[in-house]
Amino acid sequence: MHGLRQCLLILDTIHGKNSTGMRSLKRNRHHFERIRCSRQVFAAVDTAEQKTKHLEIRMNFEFQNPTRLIFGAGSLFRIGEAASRLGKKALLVTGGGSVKRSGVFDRTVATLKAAGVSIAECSGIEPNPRITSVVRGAEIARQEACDMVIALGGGSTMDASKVIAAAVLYDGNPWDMILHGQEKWHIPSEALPLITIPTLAATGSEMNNGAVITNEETKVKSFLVADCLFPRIAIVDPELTVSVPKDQTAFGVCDLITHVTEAYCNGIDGTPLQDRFAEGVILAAMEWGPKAIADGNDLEARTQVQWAALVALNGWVHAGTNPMYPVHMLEHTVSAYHDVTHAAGLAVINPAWMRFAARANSAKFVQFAERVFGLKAKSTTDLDCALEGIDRFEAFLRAIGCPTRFSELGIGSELFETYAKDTLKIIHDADGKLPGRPAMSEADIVEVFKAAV
């Protein structure tokens, strides 16, 4: 989301009687009172100041992760005992036919039938899933009567998977859930029982509630997050990780980095440990991801990066801290044009945006730059500092093969204008602008983009 993967979070900030889909929030307001995933409920605000005061008040939430966590390597086995306590008949979605190739998919069908567990198979998920897709999906299940559903796959397929869980419940038009400004949001309530399966580390799409699916008509990328969305099962299993090439280990790490980065730089004030969480993650994917770059058949490498993936986007990291992900909705916008790798448009975006944002709320990415650069500031305003961590870690993301400029992706700056306004009309706050610390205008949004050519 895939990231953005709990997205649905920055909507508690946002509030006015103009703002996009705020209609539809209201109507469902209860629900998202009952969100269990890193979450701060707030009061209403109106003004700028009185914004920027409740980007400091203390921790107040809820936590809660029901998804079941089976991990390790080798545990792929599990599936079958799993599955069969759900139900008897299962959608098995994949995406473009990795597991097959790899055997996996073989092994997943074979354990499940000894179990008992028959399948329907969903394959061809693409890697900006489909609101297509999603429909496809729902019309097979309902055709071979599933009672439950298996994601196996990456992000793609473990984001459509949900969806599809939904939607085979729905009467209505499946993209009714998915965020795009329109007057009546439809937030499931009911879905499928699901088990995830990743073959790579990077969303943690297999352990939260959210998902990002794409129309291809309207060039439209969005979000939804629901209670019923989240996994029953999680089967974490690191080995499925080793046949993962280079390029795409390198754009989970940078996928799993900006999970946390936007969080942290973008959350509330006083939220000292979570810092200190998001910081181990980065150290750690920082250590761990060149190492399963280097060499795909590092167990220990991959399972690290996979744990790592995991726990970003869990709900862990972010409790407590309200988190607004402004770098993801615009490279949903972009990758919605454009079908670009979603972390490769991040670890040409993301940069980018924190070099604006490091102007408005430096105190933060020095304490990146220090922590985790181990640079010294010479105050907890240095921007110098500040911005150095920055052109640090752009280099890392460069050093592991990531692209950092649109021109490496062949996008070129006739679309920016479009982009942001394409962004806005899908969530906006009362002032008109993208959420996030600061807010973003328009001209801010084509700023970012024209700093990342």
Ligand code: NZQ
Second form
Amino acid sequence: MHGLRQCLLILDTIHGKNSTGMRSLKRNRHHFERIRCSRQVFAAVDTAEQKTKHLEIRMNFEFQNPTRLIFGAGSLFRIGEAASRLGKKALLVTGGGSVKRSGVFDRTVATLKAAGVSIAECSGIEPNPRITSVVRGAEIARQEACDMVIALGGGSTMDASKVIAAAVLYDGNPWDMILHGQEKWHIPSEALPLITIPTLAATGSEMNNGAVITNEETKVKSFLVADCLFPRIAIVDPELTVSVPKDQTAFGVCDLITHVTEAYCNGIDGTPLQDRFAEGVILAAMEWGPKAIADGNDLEARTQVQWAALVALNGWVHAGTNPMYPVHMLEHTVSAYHDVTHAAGLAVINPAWMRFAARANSAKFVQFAERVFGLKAKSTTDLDCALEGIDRFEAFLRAIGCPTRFSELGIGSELFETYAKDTLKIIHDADGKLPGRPAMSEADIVEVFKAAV
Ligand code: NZQ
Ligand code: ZN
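Got the form predicted on its own; could you also share the form predicted together with 5,6-dihydroxy-NADP (NZQ)?
Entire complex below, previous chain first.
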């Protein structure tokens, strides 16, 4: 059972998580196939004919998301009551100061105090949060004997908070928990209880069990996925996002769309409902994102975008698709070198990657072109139509203010091979390729980067 659980953990949910390093991902996928077969066999398959039939069933997965979600404008006031259920003293983690400028910090602290919860503060979490901040946060939490962590901020603050919550209970170096090509990946099994309060609609970190952390010294940005990182409670109040500037709002829209296109374009075939979920998220983001960008105080638009961002990566859209995340893996490496805003990097890499992937999987991109952009294909594998859909997608990203070329990020082509090698050091399948559909060799990765200069 342990092997089964590990394998499901690896392949089922967000960020292509893995327990023994991604090196053996392809082998694990085969292992998963075998497990799926045996699970069907448990369901009383007698004959070879029946067995074959069961082998054709593609969707077979486990799903769990234990986070209690409190959603809606004005819901920040629930923080006191929520926190008092979990403990008496919270480490309150924040970013570079936006929550102090907006008054959200003071409101949060006052509500906590009124509920009898005191705080220790860990401020200054940087975008692309660093492992040094995690170490600092864990030290404060230990010294102050905090019994819970509250993340008040964007994805960076939430991710740092997750790893802090686990690091407090881990005697080793917190970097052991981030996959970076090490021999033994320490996946934590315990963490302090965590409450997330997102102030930016983008990552979905508020209701998932992933975190992305940067090691500035070694130039690695990578992830940890562990069940103990699921927040106990997520208080998602779209009012907190009205102060997000236009560019960060647009990046959030790009990020959330990319989360579902990773599943949509890299997942297995035969997941029609998941496709519809993904298309729904994309269409909602394309409808409401521009409204939130045009008028940051449009609370209805903020609400719809925040809901889309949450749904895009809480596991639901991805369930059963066995997704891989090549675009994210590539962006993380570029970010590690240049500290670019996560979704600005995605906006550059995703369209270029899609054009590459459409050659191998044109049917999915034709479906994307038809259902998302209303194009009419000549056939189910009409590559021209697929490419036209990708052009429209790129045009949407440009229209909302995202960069779509490396030059706009001030990044040249000098280190393309290095990014490719570094990414493959963190994650590769049995053939040495980046998992995805199709799996990518070092040369493929460089080709995609070159298409986005
Ligand atoms: O730091 P402060 O002062 O709060 O300012 C932030 C920051 O400058 C600002 N901001 C946030 N809320 C605001 C606000 N400004 C005004 N008003 C508000 N209400 O926005 C800037 C960016 O914040 P950040 O937290 O970095 O953005 P985001 O939410 O996009 O998070 C990005 C990080 O999450 C990781 C990314 O790699 C990146 O490190 N990701 C995490 C994922 C996950 N855990 O599931 C999945 C994602 O794919 C992603 O990889
Ligand atoms: Zn992302």
